[in-house]
Amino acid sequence: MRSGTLKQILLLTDGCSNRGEDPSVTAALAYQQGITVNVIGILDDDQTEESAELKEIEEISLSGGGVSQIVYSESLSQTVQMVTKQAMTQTLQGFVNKELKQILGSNQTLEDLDPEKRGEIMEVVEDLGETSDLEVLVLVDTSASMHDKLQTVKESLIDLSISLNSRIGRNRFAIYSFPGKRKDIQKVFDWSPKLDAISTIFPKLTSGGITPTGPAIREAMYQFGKKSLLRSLKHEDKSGLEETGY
């Protein structure tokens, strides 16, 4: 049983969008194209769990199919960490899900099944989650507010490049910002297995300006495309010198 490769988008913001298109709309277009769209809310200290412009996060990661998180700073880390690996799980539980409907018949669910079967299964969502191949690709919100929190949001992304290396299958990762100094988002790291070498990007990054979700996100969801259209036209390329004997 193979699930492919794992897509995700792993929002990083403090904050509701201000301009453009409703995010919860565009998150469910990433879910219709196999792209999980999991968000966390970085509080201000004086800020609460119920604050009402948090809200909107929630209904991202409804709509997105993936997972939600509001924390402090001080637990980015173990969070943004939680966060991937959950979602994971969650993706892997429904194409398995899918899979027993299609043997068992359409009311038959993983919750459904006796506990042994369950057991057995879960092993099996446990080891696709380790042999699967997955792309993150992380969206920094660096509009004015998050200026004191991106030092803390790149030592998460470290720690997370960190945690998910002793996987079996591989990992891609890329980082955009947003808002962009001419688009929506602005690509800070390409595709790449570790994000080790973007402690000397970070410092690069400047925030301000509004908060344009929507179109970050949908934007976003297109960088998993030009990534295997790009991968095609290099295959294309090698193949059409092979033939010509260069």
Contents of the next structure:
Amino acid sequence: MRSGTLKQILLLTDGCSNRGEDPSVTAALAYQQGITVNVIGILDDDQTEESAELKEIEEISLSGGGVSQIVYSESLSQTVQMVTKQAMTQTLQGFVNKELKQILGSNQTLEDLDPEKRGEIMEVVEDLGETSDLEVLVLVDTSASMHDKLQTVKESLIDLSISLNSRIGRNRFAIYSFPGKRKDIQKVFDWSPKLDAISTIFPKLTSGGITPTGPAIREAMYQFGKKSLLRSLKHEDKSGLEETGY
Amino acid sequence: MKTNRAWKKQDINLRPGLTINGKWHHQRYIIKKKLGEGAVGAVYLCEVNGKLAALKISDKGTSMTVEVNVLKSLQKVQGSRLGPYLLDVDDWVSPYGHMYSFYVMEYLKGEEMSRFIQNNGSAWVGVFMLQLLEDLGRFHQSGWIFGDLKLDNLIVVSSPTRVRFIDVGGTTQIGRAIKEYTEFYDRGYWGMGTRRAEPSYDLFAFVMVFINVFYPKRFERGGQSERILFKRIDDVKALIPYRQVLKNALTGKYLSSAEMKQEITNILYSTQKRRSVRASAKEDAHAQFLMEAGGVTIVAIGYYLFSLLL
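Since we've got the form predicted on its own here, give me the form predicted in complex with the partner chain too.
Below is the whole assembly, all chains and molecules, this chain first.
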């Protein structure tokens, strides 16, 4: 079975946006384009959850159709995976719910079904989650305060790649940082099926002062369409070979 | 975790004495006490029709449904008790109108494995290894990988003494990505393999279970995982007989748990044999000493008589 491709932006940040348009607006735009926006707010060990930050993070993921979570940096790895997987399930469940509404009437969702039927439907959702292709654009906030956390971010992204590449479906990852040099975002790592090559790139990230989260999400959204034709042709070629054992 | 749903809820804390009424099957459960808490929901001891049972409840309906699906398919594996027996699956609407999913399973009363080994001696290590490998083998044969294998998910029940799985939440179909894991037990975390569900994934975690028994505080990864883990195994006296097998499992050398079980059986057999051989060797030495001593005495007596004659 060939399932569709799920598209996600994973935003890793530690603070409030302070420049450009409202990030929940651009997140809503991305969601309209079929791209889910997930947000992970990373706190320092001595930091307490500030309400303004929390609210913004929650707002972005709500309008972006995704999942949000606040964590301390040591538990980042597990959270990154949990958020990504949960967002996949949520998106797929959204499709299923839409179908259910068409079949069963306007107000029926998964929760209104008895546990047995729900179980059968969840099996389908799980199958889809395992076999769907997934594209994740990781958007890393590199404003000054994030500097100490970049090592942890790197480790958790490699870990995410291990987990997702253990699935049956194919994956593609790209990493962008913001703010960029004279741009809203900066390409760190181009679309690729694995993230293990990032170890060498990450320490080179420079930290800036501003946090243009809104414009960064908008730019990130455009990167999903930008994959060059040539490369995608090559990729299809290669994956065609990989799939002979299917 | 905030998910994109209309209803957002807080953590569940059910007080003892509370009655949970099933929305669909109308069974009534009286909460006794909290048994534990995990990534998905909390487990309570409850009473139903005068009998004790374990009730797992959570607001994460999706994850709960997935767990129930696993329990149901394990139940279909004939003649084996791989996980706790599933009694009921239902929803509960709290007095505040929040909806929770819950399922009820048999209550397994027992002791933590590490405490049991502490109290009853490390001779049990080999027994538990064989029991666990046997169960893992049955999981694998029916197409499943246990996934989140760790001390917290094991319990030792008595008469007969047997180690059993209590939480099958991480159980994953072979060939897929491991659903749930704990870093210390995860070969991906140690950089020693993928998170693809295959028998060798469980066997890695199996070794970590026995490492964890002797390092209750666990330890963190460093540069060279293989060397660190090998050293930790070498440093534990109780693990010395098994150390080569454990190291093989860590490096993914076994394709099935049966293979590993066979080698552990051989070790247990040969240590027993060696023990009896050593015992009989001691007797031989004893006899030799007697003969030698006797010989020396005879010679000495001979000498004495000879000197008398002179």
